[in-house]
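In structure tokens, the next block holds one chain alone, the form predicted on its own.
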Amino acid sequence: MAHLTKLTDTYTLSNGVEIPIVGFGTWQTPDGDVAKTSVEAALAAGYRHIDTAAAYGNEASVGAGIKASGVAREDLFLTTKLWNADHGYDAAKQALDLSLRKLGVDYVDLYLIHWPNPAKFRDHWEQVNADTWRALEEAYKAGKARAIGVSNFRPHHLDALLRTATITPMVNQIFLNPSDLQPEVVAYNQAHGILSEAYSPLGTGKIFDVPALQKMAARYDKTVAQLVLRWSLQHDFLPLPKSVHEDRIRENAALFDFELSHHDMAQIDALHGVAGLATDPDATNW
């Protein structure tokens, strides 16, 4: 289990790059103000991990927040991902340009690919995949990106672009929560050295609906939300919750004052399907 005492505790990845063991999601996060103060309010609250995309229309306003914040960008953390239409060796390295310029640095620390097999590509999305992964490649090797990864992969996709990558993908962003622990794919990730990120840590909100979840949380004096989040660290998973409300925001990173019991924590595994399972890469309509 990592180091769990704060927020700035990092894990390893492959490469040997420090990743803060929690951070701030930005999905959904309306551009312009909110997401500017927002990505403030995380800051002052101690997070030094900020995680954002190209699709969410959102990294000018998530740069705007890091430059406000006063944070020294060697301080932070900072991820963001290509988005499905720009797969392919010569779109991936104009779209990281881009989202560089939007966010008003010169390098990202964490790359990632958003959606392993676009409708776009889907005929033939291994090779585009790994026309795509050249590029991050060369991005990584040209310091554009100290870290580079995927989202959304499973064994299959990842089993694809590892047959032409020099690079092993250092993580693998996914929807993992109590309801959904994608244990083959988590495996794999283990298997490989890729460290397990967990998007939509709290299951889109309905994870607070689950009495299990309501009961247990009342017995440790927390939230839900702070009950789910200690249990993906205890998995070793990197939880990226979000919010836009400052009490949320604090709130949601007070996770070292407890501990969850093996029995608690296999009471929570076993909620399987209780808040939605993740979306199925090959039968999307992206």
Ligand SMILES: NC(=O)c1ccc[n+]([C@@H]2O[C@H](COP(=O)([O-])OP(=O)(O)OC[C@H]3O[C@@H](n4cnc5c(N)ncnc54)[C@H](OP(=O)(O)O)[C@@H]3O)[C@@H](O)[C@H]2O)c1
Given for the second form:
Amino acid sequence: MAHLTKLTDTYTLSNGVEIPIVGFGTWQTPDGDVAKTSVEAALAAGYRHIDTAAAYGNEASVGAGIKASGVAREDLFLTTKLWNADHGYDAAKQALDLSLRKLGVDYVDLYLIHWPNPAKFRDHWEQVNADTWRALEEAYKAGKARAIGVSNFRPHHLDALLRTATITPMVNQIFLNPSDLQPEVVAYNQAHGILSEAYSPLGTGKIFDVPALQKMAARYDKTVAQLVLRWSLQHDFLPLPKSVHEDRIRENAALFDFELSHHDMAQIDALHGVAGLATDPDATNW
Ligand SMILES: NC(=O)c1ccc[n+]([C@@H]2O[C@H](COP(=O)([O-])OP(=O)(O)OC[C@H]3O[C@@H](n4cnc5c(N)ncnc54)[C@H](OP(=O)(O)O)[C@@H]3O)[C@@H](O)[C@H]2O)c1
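Same protein, the form predicted in complex with the ligand this time rather than the form predicted on its own?
Complete assembly follows, chain above in first position.
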């Protein structure tokens, strides 16, 4: 288990870059004031890792929240992602430049391919993913991203990518919560030195309705959110909880004064399917 004492503890990526162990999610956070003030609230609460994406449509407001917070750029870990329409070598380069402009920064700490090209719907999915990855490798070497990675990639996508990659992705961000542990993907990541980031760590809100988690959380005198985020950390995942409410933002950061027993970790591991499953990246035609 990683060193778990505070929000700004870090995992070390395969290239030596330190990444804070909890990130603040921003999917479905409306652009404008809500995105700006929730990012400010997260930074005030001590988060130093923000996760956004071109597809979330809120990069400019996330950037404004960062500026307004007064947190120095070098003290912050900022991730954004390349959207599906921007795959390919030239398009990927342009997409990153546009994200940097919108965020108002010279570099991101992590740039991810948001989804692989779906194998069922693309004749040349391996080639297009490889071309896109080459653009990310160049951006990394040019200092526009301190680390690069993928999201929603399964082992066959990674196997294909690694045939031509000169840099192994440092991160794979996947749907990861008590309802879906994606063991094959996590094992593959681990074997290749790829950090597993846990998106939808609260099942996009569905996790709160699970009676077994409600009971267990009460036993620890914690909330369900705190219970499952702690579970994620004790698995060495990197959870990315999202909220637009200041009290929840703080609640989701208070994870360091309790520890789940092995027995309770196993009980949570057994909850497969209670709050949704990962989307099959090959079955979605985008
Ligand atoms: N790479 C990808 O394809 C991908 C896909 C999905 C998500 N992500 C990333 O992962 C992040 C998190 O995933 P997610 O947005 O699906 O959802 P999540 O963090 O699993 O859950 C967020 C939901 O739970 C609510 N919530 C948060 N904290 C709570 C608390 N303490 N008590 C009660 N309700 C609470 C939020 O409502 P309020 O906001 O109203 O508080 C929201 O409805 C995203 O924001 C994004 O950064 C990445």
